[in-house]
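One chain comes next, on its own, written as C-alpha cells: the form predicted on its own.
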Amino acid sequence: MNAVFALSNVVIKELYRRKDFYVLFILTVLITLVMASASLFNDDKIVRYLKEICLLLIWISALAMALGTASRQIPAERENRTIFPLLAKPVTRWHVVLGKFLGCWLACGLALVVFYVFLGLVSASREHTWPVLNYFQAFWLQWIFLAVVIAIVLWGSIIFAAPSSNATICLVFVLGILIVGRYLNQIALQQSEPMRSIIYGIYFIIPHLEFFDVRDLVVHDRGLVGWGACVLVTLYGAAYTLFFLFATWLSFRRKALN
C-alpha cells in the first residue's frame, strides 16, 4: 500500500499544480455571486434557484476535473516513458491502476469539499440555516459517482489512443446514462423482440449514475435521504468501481508499453 499511496500523492500534487481546479472554482464563485446579487422579482425563495445553479456548476466542474485528470494519467506515463522505471521498482500494474485511481478520487474529493463549503456559505447567507447533513449526503453521493466515472475513464485510457478521445467518449457515455439511462426500461416496452430484450439487458447492465444525484432534495429542502438507502447506493457504486478497475487492470496487463 505504500506504493499505492505514493502514486496517489503524486496525482494529487499534479492536479493542484495545474490550473484546472482554480479556473473552475473561480468561475463557479463568480457565476454564483452574480446570481446571488440579483433580486429577481423580489422573490424570497430565489435562494432555491441560487442553490440549483451552484449545484449544477459543482457537478459540471467535478465531472470536468475527473475526466481531465483520469484520462491523462496512464497515457502520460507511457508518453514520457516514466512507466518503465516505475514498473522496474517493486510496483505492479495493479499498484499503478489503484494508485492512479486513488489519487484522482482523493483530489476530486478535496475539490468537492471546497465547492460544498462555498455552497453552504452562500445558501446560509440567504436562508440563515446550514443543513450540514443534507450537504454531506449530497457530497458523499457525488463523490461515489466520481469514483465510478474515474474508474470508467481509467479503463478508457487503456483502450482508446488519445486522452482527448477517451475523455470525449466517456463524457458522452456518462451524460447518456444520466439523461437517457433511467428511461431505457420504458423505451424497451415500446419495442418488439429482440430489440426489447437487448434494451432491457442494457438497462440492467449499465451503472445507473442518476442514483447519486440528489440535487433536487437539497434545492427544495425535502429532507434527508434514508441512511440505509445511502449505504446501498454506496455499495452499488463501489461494486461498479471495482468492476471497472478490474477491467482496467486486465486490459493494462495485456497491453504493450512501448
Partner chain sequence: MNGILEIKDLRVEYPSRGIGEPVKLALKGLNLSVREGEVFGFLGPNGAGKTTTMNVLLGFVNATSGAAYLFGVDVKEPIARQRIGYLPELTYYYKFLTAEELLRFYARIFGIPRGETERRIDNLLKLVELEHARKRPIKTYSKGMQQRVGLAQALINNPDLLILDEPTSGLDPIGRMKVREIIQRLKNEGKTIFFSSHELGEVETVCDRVGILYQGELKVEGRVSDLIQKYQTNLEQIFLQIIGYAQPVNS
The other form holds:
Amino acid sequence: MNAVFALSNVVIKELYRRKDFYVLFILTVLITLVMASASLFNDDKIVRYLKEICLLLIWISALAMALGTASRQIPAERENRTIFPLLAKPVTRWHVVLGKFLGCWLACGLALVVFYVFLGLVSASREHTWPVLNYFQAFWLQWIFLAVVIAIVLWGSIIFAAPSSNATICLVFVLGILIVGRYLNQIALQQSEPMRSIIYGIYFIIPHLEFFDVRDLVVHDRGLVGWGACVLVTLYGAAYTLFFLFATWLSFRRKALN
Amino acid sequence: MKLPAPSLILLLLLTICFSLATYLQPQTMKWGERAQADSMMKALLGDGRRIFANHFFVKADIYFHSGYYPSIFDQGHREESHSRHMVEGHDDHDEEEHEKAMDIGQPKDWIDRFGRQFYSSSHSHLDKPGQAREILPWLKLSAELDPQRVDTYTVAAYWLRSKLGKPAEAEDFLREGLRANPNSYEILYELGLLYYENHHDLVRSVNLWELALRRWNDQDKAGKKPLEISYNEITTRLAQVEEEQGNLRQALYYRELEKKASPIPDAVQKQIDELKQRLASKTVSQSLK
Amino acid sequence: MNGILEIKDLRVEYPSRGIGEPVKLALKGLNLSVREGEVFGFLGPNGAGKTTTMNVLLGFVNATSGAAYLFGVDVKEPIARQRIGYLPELTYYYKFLTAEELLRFYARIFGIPRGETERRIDNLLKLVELEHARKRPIKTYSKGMQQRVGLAQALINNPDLLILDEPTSGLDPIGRMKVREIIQRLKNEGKTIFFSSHELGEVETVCDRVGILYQGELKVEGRVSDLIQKYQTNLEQIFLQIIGYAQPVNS
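To test you: the structure above is the form predicted on its own. What is the structure of the form predicted in complex with its partner chain?
Every component of the complex follows; first up is the chain already shown.
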C-alpha cells in the first residue's frame, strides 16, 4: 500500500499547487456573497435561495475539480513518461489506478470540507442554526458521488485519447444520469417493445447518481435521510466505484505504454 | 519602406475604432431591443430571458411546495395556474384537484422507492409563519428577467402584504409592475386589495378597482381576451364595498356585472334579489320619512 | 543461472497496426547475461530492439516467447524490480514537485523509513550536484538537471542493478560529462549497470562488456578490449561494420 499512498499524496499536492481549487472557491464565495448582499424586500431572513445557490456552486466546482483532476492523471503520466520510472519500481498498474483514484478522491474531499464550512457559515449568518448532521450527510453523499465519478473518469482516461474529450463525455454522462436517470423507468413505460425493455435495462444498470444529491432536503429543511439508507447508498456507491476501478485496471493492464 | 513606430500604428488603429464606434452606435440602436437594453439581463439574454423568467417563477412554486414538485415525466402532472395556486385559498374541490395534479404516484420499482428518500417526495406547503418569504427571491428574479409578466408582481405582493406584514414593500413592487405594465387590471386589482385590506382606505381601493374594471373593458374591446375570473373578482369586490357603504344602487349595478362573468350566476342572482329587496324597503322607508 | 540479468530466447512480436500489414518482429530469440558488478553497454542503431528489451525487463511489454530474469526472479513479478534502478530516456518528472519531494515520493514507494530517506536524499543530491536546487520546483530545471534528478530517483533504493536508457541523450557536453562521471563513480562502488547508448566513445571508456543488437538479434557480445583486439579497430568502426555501414578492416 506504500505505493498507493505515495501516489495519492502526489495527486493531492498537485491539486493544491494548481490554482483550480482556489479559483473555484473564490468564485463560489464571491457569487454567494453578491447574491447575499442583494436587498430583497428588506427581509434579511431569506436563506433558502442562498443555500441553493451555494450548494449549486459547490456541486459545479466539485464536479469540475473531479473531472479535471481525474481525467489528466494517467494521460499525463504517459505523456510525460513518468509512468516508466514508476512502473520500473515494485508498483503494479492496479497500484497506479488505486493511488490515482485515492488521491483525486481525498483531494476532492478536502476541497468539499472547505466548501461545506463556507455553506455552514453563510446559512448560520441568516438562520442562526447549525444543522451539522444535515450538512454532514450532504457532504458525505456528495463525496461518495465523487468517488463514482472519479472512477468513471479514470476508466475514460484509458479509453479516450484526450483528457478534454474524456472530461466532456463523462460530464455529459454524469449530468444525463443526474437529470433523467430517475425518470428512465417512466420513459420506458411510455415506449413500446423492444425499446421499453432496453430503456428499463439501462435504468437498472446505470449508477443512480441522483441518490447522492440531497440538496433539496438541505435547502428545504426536509430533515435527515435515514442512516440505514445512508449506509445502503454508501455501499451502492462503493460497489459502482469498485466496478469502474476494476474496469479501469482491466483496460490499463492491456494498454501498451509506448 | 520604413514602418512608423509601433505605438503610432496602435494609436492609428485606436482612432479608427473610435471613429467607427461613433458612426455605428446610432445605427445599432435601430437593430433591435437588445441594443437599447435598459437592464443587464436584457442586454445579456435578449428576449431569451423570458424563458428564464418562467423557470424562476416555477422555482418559486417549487419553493412554495418545499421542493416537492412533479416532473414533466410524472404521469399525474398537469399544467395549472401556478399563480392562482400560490395565492388563493382553495376549497375542498380545488385542493383535491391540486393534490391530483401534484401527485407523483406510487413508486414503480425498488430504485424508485429507495430514491425517494433522497429528495422531497411528500407534498407540503410553506405554512409556518414567515416561511413564505423564501419564495420571494425567485419572484424578484423572475420580474427582473421579464417585467411584463404581471403574475410575478401580484403573487409577490399577496405574500408580502398578507403573510409577511410588508404592505409597503408590496406596494412598491406593485407600482414597479405598474410602471412596466400600465394597462394591467391584475396589478390594479391587487393594489386595490392592498389599500382595502392593509390600509383600510376604501376610497382609493374603489378608485383602483374601478380603474381596473375600465382597463379590463378596454382590453376586452381591443379583443385581447382578458381573464373572466379577474372581471368577476373586480366586480365582486366593488359590489361588496358599495354594499358596505350602503350604496345599494351602485352595489346592484356591480352585482349585475358580476353575474355576467360568474361561474355561479344563480348565487349572484340571489344576492341581486336580496339587494333589490333591501333597496325597495329602503325607498319605502325614505318615502315614509 | 549466474547472471544478475538473464535473457533466454526472448522473442517479441508487435501486432500489425493495420489490415494487411505484417506483424513486427522486434526481438528474435535474444540471449543475454549480465554479471554482478559489471557495466554492460547495450548498443544498436535506432529500431534494433534495445528499448523493447528494456521494456520487457521492466515489465512494460510482455514477451511473445522466452523469458527474462532479474536476480533470478521472472520479470513478470513486480518484486523482481525491488533491487533495480531505472532511468528512462527523456522523462519530464512531476513539474509541481521539488527534487527532494520527488525523491521522497519514490522512497515512499520502496517503504524506506523516513530518517533513512532524508539521509539518502542528501547523499544523492550531493552525488548529482543538485543540492543548491533541492527546494526548487522541477519545472524550473534545465534538461541536464532533469536528467540528473532522474538518475537520483533511480538510485533512491540503493539498487544492485541500474538500467539506464540513453542516459546522456540530448545533453550538452558538460551535462554528458557529469552523467558519465556519476556512472563511473557508481561503477567504482560496485554497482551493476546495464545501459543503452549511441555515444560509442562513452561506452568504450565506461563499459566492461558490450553487446551489439541489430534487427532484433545480438550480433556481437564480449569484453570491449577483446573486441578491439579481435577486430583491430575502435568500437565505432566495429559497430559500423556489424550494421553494414563499413568494410571489415582485414578484408
